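Just the one chain here, laid out as structure tokens, in the form predicted alone.
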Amino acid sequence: MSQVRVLVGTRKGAFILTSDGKREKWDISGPHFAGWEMYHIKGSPADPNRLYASQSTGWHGQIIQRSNDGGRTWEPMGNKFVYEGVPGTHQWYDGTPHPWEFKRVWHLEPSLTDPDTVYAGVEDAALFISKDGGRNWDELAGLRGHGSGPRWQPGAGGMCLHTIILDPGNPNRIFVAISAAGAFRTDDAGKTWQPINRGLHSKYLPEPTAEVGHCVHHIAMHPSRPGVLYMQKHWDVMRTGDAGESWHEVSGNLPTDFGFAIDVHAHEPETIYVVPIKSDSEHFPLDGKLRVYRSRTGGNEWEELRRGLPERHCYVNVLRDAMATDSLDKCGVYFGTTGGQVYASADAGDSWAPIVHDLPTVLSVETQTLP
């Protein structure tokens, strides 16, 4: 019977949760790197034993950790993320120029085919690649060198490149999302990039339909339909069917279309999940009731999922990288909260149960399905 490994990054360390295919009982390993911010931990699709983790503190800076044995032992890798050429400036909140500077790695995305190749999305927004298992890093500077770069500005959490999606059918195509700049696509393995924000509308921008400047919170894709992407932005849930050339809103009957996380069912490319929260100033569920919403129609209609979730006095948030699905026959869905709970559903969202609680604030949740 297959196993599931859930990789959890928190404010004070990383945790690895493992269960069999029934997903009823869980073994908990951790905290790994106790006391450190673990912004993201993710496994290689090409090698189930290879894990990468982003470890950071204000005292000691940024370190990439690598495991070759599923998280039992770890080895520090390279931490030199140097912007290529002259950094230049980007736009600050009030429109004044601000120098580019490296602060942390928000997201790690291992190659689909090579365990030694991994991408890193960083703050200030840039994309890096390592081809030697994380020891050395090179910037894919065509992104930051796009003519719109000086107009990028930080969202509330910083100017972070937080989403990296690799097209399984086209190794030269990569999608990224930046807060607050928008979504971008390359079709030549990172040499050149184009903004893919047509159809987005952001009322806080001087030009609401501008080419760049939109605060995209997260993007998700089903590997069987790499041209179809789903987006949770700063207000609005969006969909594209043409690889980002144009977007349309699919918020439908959601009670609120503000949130951070969005993900797709492993076997049903039209089934998507979001966790709505009240507003951009009140980052907690409506009426204190934690809910996941599921659409089986690609966003046209949404249903409330509540069985097993808190019914009152719940004021947690679910951050952008803190939701994931597994690939077992009956798809499992997982999310972590700022209150330190990780909830799991072994029936595609119909019912939920906490598999661990009282962790530090959960920053990321990823899964691996193991033989």
Given for the second form:
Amino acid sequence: MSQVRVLVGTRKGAFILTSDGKREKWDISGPHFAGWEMYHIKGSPADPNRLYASQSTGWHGQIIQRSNDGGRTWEPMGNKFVYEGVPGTHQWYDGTPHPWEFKRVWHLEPSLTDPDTVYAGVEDAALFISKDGGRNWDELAGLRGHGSGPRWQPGAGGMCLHTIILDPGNPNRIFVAISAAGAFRTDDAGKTWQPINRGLHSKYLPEPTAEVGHCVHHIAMHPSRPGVLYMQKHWDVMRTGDAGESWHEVSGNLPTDFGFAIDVHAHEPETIYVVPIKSDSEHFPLDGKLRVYRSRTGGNEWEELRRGLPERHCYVNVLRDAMATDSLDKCGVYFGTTGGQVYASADAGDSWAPIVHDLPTVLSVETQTLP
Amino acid sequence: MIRVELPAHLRTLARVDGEVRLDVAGLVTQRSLLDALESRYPMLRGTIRDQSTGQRRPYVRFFACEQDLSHDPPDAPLPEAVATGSDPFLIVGAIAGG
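Form predicted alone done; form predicted together with the partner chain now:
Full assembly next; the chain just shown is listed first.
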């Protein structure tokens, strides 16, 4: 029978939640790396026992951990992230030039075909690649060097490259997103990049339709339609049908179009999920009611999903990398909260139940569907 | 034999219990001590000092013989008591954060 493994990164360690295909009873292991910030843990599509984890603290910096046995044992790998050449400057919060400084790895994206190749999205925003299982890291410097880098500015959480999407149909095509610079695409495996932000409108920018500067919170893709991307921006839910050449808004009837997480159903490429969040400063659910919204039409028409979710007094957030889906017959949907709950739906979002209640702040949630 | 006491997180990372004991060739300085430590435990590279600049990480402190040596030059000799192993060299995570 199939199994699901849910990889949870939290502010104080990592947890691995496993269940059979019914997804009713869960085994919980952890905390792994207790006390460390675990920004992201992700498994290799080419070898599900190969996991990569980003571990960091303000005291001791960045560690990359690797497991070859599905998370039972771990080994520290290389942690030398050095920007290529003279790093230069980006904009600081006050608009003054600020030198690029490595702070941490936000997101690890293993190759779709090679367990030893993995990409790392880092703060200050840049993309690195390792081709030897995480031992050595090289910057794909064409991203920072394509010309707009000096105009990038940090969002409230820092200037992070938080989203990496590999095109399953084209090994040379990669999408990334940066807060607060926007979305970018390469068609030559990372040598050269172009901003793909046409159609985005950000009222907090002096020029709301600028080429860069947009605070993209997250992007999701269904592997069967690699040209279709869905974006949760600081405000607005957006969609592109042409690999980012142009975007249009699909916020539709959402109660608020602010949020962080967005994901796509495993078997229905037009079914997407978001968690609307009250903003600009509150960053908790509207009216204290935690809700997921689902669109079965690729956006614009949204339905509220509430069964099993808190009806009152809920003031948590769901961060950008804290939602994932599994690929069992009835698609599972998962998300973690800043209050330490991880909710699961085994029926594509119709009903929800917490797997765990009281973890540290959840930073990321990823899944693996195992045979 | 030099005695080094690591903070808890780094003991876990290096998979050691208690003090670390190191042989340090030549003059015992912060740099030579940390070079020896990182050579024995490569997973500690970058966790105490920056791998590129060699500078101490901001929230890490070096204490020995009831002195704060954090701001001493990296090539200055460490106290005799550290060099002879009668006192440990303490690598401390500064009190900060939750």
